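Single chain ahead, written as structure tokens, the form predicted on its own.
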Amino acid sequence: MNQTSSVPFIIGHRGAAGLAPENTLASIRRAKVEGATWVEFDVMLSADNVAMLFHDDKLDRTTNGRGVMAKRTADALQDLDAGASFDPAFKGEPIPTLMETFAVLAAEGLGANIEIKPARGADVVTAEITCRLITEAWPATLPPPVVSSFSRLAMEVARDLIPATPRAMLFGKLPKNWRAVVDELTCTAVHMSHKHITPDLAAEVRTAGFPIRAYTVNDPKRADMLDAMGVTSIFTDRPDLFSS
């Protein structure tokens, strides 16, 4: 089993989402400035099936647009402002494509957890396009990415299309049948909410041979507790709080 030992303890969540607009190139660059060596981000498809960094079904929270993200073309999405709602200093920051993001990761030397975040009903096609781009364009200078999703359909596609790429099933609370799910999908790690992690649960996952990574942790004291439990990595909006 690939234990993805290159994955560090600190992973910037949506770049550095507490310091810059989430899922933007500015956020990814800020994570690097704050000492992160890996980042996590979400991938959704535009109406014309371009893989782009975005989290919500709707545009309203993080951009000056309104309505459903997946109903806009990539060109229309890139005309939106994805920065000013976070802070006026980021006015004009666009929604990036996955290909643009790969270029920045290569330039900054950053590893990545790529979360497949499909719009409703688009699980398979989002996974197919994301996996194809990883196969064709992932920078050779970087360690292999970790691919994750809450969607079992997406993870089935990833299992079949990129079997050698490390993959993690995402859970909120770990279900009783977690091992069966992870084994069926041939995942290499478990990702879950830190709120539901206990010492016994962390030990169960680790004893089964899987790294356990926790989202979203912005409190250094909680991070220390999780580290002591054997949690392998944490996703944080504030990598600056953990830099040495």
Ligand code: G3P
Second form
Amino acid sequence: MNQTSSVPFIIGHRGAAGLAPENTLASIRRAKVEGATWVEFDVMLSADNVAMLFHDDKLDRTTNGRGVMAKRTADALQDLDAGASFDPAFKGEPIPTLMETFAVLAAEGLGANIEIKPARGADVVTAEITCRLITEAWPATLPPPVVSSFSRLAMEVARDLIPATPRAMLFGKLPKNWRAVVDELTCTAVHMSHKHITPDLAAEVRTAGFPIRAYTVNDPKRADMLDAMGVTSIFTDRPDLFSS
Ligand code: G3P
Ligand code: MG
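What would the structure be for the form predicted in complex with SN-glycerol-3-phosphate (G3P), rather than the form predicted on its own?
The complete assembly is shown below, putting the previous chain first.
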């Protein structure tokens, strides 16, 4: 498998989102059980600026709450059930804070890709708070995290606040000017949708010297194809399908 750093080929997506409720501590622990050594998760701010693990703008899909996540305080969010809508067996699983997550990563010895996922209009503050927590509290026993975002604004803040931490710009489809964007943001890798990766595109990114990490890949055959193209990592909801 193609690996250019301590980041492995398999990265658990939102923990192990195909096996446990996404972006919960149960999901992160499950990724470890299934053999993952790194996980990805999304960080969004509560109304009182607590960094928490959450993906959608709204609470509806993954919790028993309704409405916009970023309008609730951390206390209110932590009273919600983020487990039962995935499976009743996970009833009561809460939305974790980023700090709680750091403790679990340290206990499990898991590396992480921290995706900054700002609520509408909160790009700068979400990046500032996430970067501050990484600076002050990232577990010293773990390899440095990789910080990523679809948000250019968030990645500008990350570049300025944590220049020595590996950072990756997130794309769906790679834009023609990807190299200028990545250079401007001093990113160390490209993260993008596997659906838009072709052999030529992968070769272009790899020849330019950047690892390319692809989301979200749940089919081992597709993972083999991406590996053969030079893709350096995949994000998968199902790390169990890839454990040896
Ligand atoms: O970071 C990779 C992947 O998680 C990006 O897309 O929407 O799942 O956060 P999304
Ligand atoms: Mg994500």
